[in-house]
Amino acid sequence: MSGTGTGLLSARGLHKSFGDLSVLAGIDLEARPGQVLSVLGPSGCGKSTLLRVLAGFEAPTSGEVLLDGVRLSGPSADRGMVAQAGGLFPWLTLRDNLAFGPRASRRTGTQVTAVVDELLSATGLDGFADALPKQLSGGMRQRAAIAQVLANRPPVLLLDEPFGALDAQTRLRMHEWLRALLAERPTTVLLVTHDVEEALLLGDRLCLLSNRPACVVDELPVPFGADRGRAVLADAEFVRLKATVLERVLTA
């Protein structure tokens, strides 16, 4: 079933075992709208599991996700989700992948071309429109992949590692990027990172999960501002709040 409304993304008591191993064990979170959600944790212990139980290509063994208090079960348009290989279509220009959501929704065709130069430009990537992902830097092949699935237009985005695999100045320059085009249009986000500067430079609130079987063992706020850039890293707050952060990554 699929949720409409403001975009307010929760899990109730999720559960989830394969076999005798137990992953997740009674995860209680809320994404909200407009807000980004980091949630962090050690190594292993289930974060993806958890992004995909909430995207709907995993069941719970137990539990519910409900979008707007709406219960969803399986997959469905709401919820967008970007893994860290991206989801672009290698044989497709640019532009075709950008449309192939939109297409299949069966929008027109003046629709889709306007959905499609409208995230082109967004992402900075309209002078790349009629060229392969093998074509493009690992940063832009990011920020299609993220324009691709914004481009369905749903209210939550999941976002399991997506610049795990760039360079640390590559990363800081996505960082930058994401947030900005998030405050153009604002969306229900929730990371999954094992980054700790990342986490805090991109996340409004920051979700903590302990060792598998994973559960939430302590959120709190991140105190900066919506236009926060590189400079918030020199931040003396920013430090503090990192190294705490990290010891209770370490410790969890």
Second form
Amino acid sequence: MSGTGTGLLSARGLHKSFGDLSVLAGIDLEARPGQVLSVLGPSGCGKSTLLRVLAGFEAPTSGEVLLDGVRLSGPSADRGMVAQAGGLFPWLTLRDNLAFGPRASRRTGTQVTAVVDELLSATGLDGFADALPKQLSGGMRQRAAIAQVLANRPPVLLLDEPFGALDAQTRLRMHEWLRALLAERPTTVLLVTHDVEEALLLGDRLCLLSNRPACVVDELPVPFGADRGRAVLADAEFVRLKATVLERVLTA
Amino acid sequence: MSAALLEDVLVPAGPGPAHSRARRRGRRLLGLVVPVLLLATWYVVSDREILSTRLLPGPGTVATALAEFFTGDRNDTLAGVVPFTGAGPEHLAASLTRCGVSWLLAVLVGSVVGLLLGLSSLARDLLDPILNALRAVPLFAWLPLALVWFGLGEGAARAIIFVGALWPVLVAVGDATARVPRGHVETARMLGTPRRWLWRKVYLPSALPEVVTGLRLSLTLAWTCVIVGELSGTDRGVGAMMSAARETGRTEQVVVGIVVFAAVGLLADLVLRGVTARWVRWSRA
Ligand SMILES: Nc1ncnc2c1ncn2[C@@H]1O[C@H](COP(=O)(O)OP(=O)(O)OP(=O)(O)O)[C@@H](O)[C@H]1O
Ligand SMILES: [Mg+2]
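Same protein, different condition: the form predicted on its own was shown, now please give the form predicted in complex with the partner chain.
So here's everything in the complex, that chain up top.
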């Protein structure tokens, strides 16, 4: 359960190969408590693989993953992950999807209802509690998938291009929604994306990965406050930084 | 965070327009057109005696025999003779029991072996070839063996129905389990589901639509196998009645058997579909 640790997730010398294919080549990174670490990298460089190793779905070939200094192996409820394709169970209604985690951790019925109701309104999906995932729009589904994971109040949230499939306007709305949601529940977030703007809008720090096999080529702080809205898009500093980072990604 | 901001992201999701539902109901009535035409043709053919009534008795004769079968007075108690008048409930009960017991056993065995095949690649490599070979054996080919093993009568009949009903369940459960997306399993694990509950929380619900299709196919097959099973010398059962009727040249009684088989088969499928509807609704388009 959250609250016990502080939620410091670190990777030390992570290597991962699939047969002869080396995908991760010694990744060191640290996602700090209550902060959003944006991980940027070219397509196919191994971002999803990195998240899957951090989540415990894949064992690293070498290296280790630590949460608050404790070595981890295998998936568990303290690292919530939203996969690239979204994780909702298609046979459950939205309400049952959100209740899945709390029920699995043996919360009582009233606790489950309270958590679910709170998340339904936080996602603006109150009216769709009894809808099946296929009856939701793409944006609604992504919000629901994030809410499903947050229902367990995990100290660490791993997001794999959560808004990649959405149109630009919807994505902007989702960014503001996610910022508001996280403001209310301090969580360590590792956000994988290939969208520089998204990385800068949401991230407190930025981590750039090289082409495959991936290693960290740069790490930099994002010099904007936690209260930044979409207005920051027009900020000269933001525009300049975006261009610089984009250049770095393209030449990584 | 304002809800208004989200509002235009939301799309309305609700039941389709009412007129399309009315049309669907109208379309369903279409299924009655062909049976009514067939019945009319049947009536004309037998009424004009285009075919001799010994080959094809008229609908009226068959209807009378059907009524007799279910509501007539029992008057034949000779040992070893298959009764007809008033014996409908008894024959039907015998066939239904035979079919039900064998089908349930097939569902049980098919599910367990299918799950094993779906979840373990070792089991798959070990058993797939032999199962595929056995599956290719025609049902009638099992009949002599069943007679040798179980003797004339009940045992052989049940064995034949069991074999016929087994394969669709086994294949459906095996395929459906093997095809459960790994992402669902990972999501459940990540949300804190213990391994021992995965089958109930993920595998079962995810596989159910395909499994239900297999169950329906299997039940229909079990019911068709009843007649094969009852050729093994049982003296009770709808199939047994039909064999006896053929031997005594009562074609209308044979047709009664066909009508009963069709009606029960249709009814059983409807019931099974009704019972399972809420498990598979999510997968319907
Ligand atoms: N289970 C696996 N077995 C073999 N190769 C794999 C496996 N998973 C990933 N790979 C390979 O690892 C490489 C990195 O894949 P990955 O999905 O991590 O990239 P990505 O950075 O997330 O890409 P994208 O931006 O398109 O999402 C690819 O070349 C892929 O083929
Ligand atoms: Mg990816």
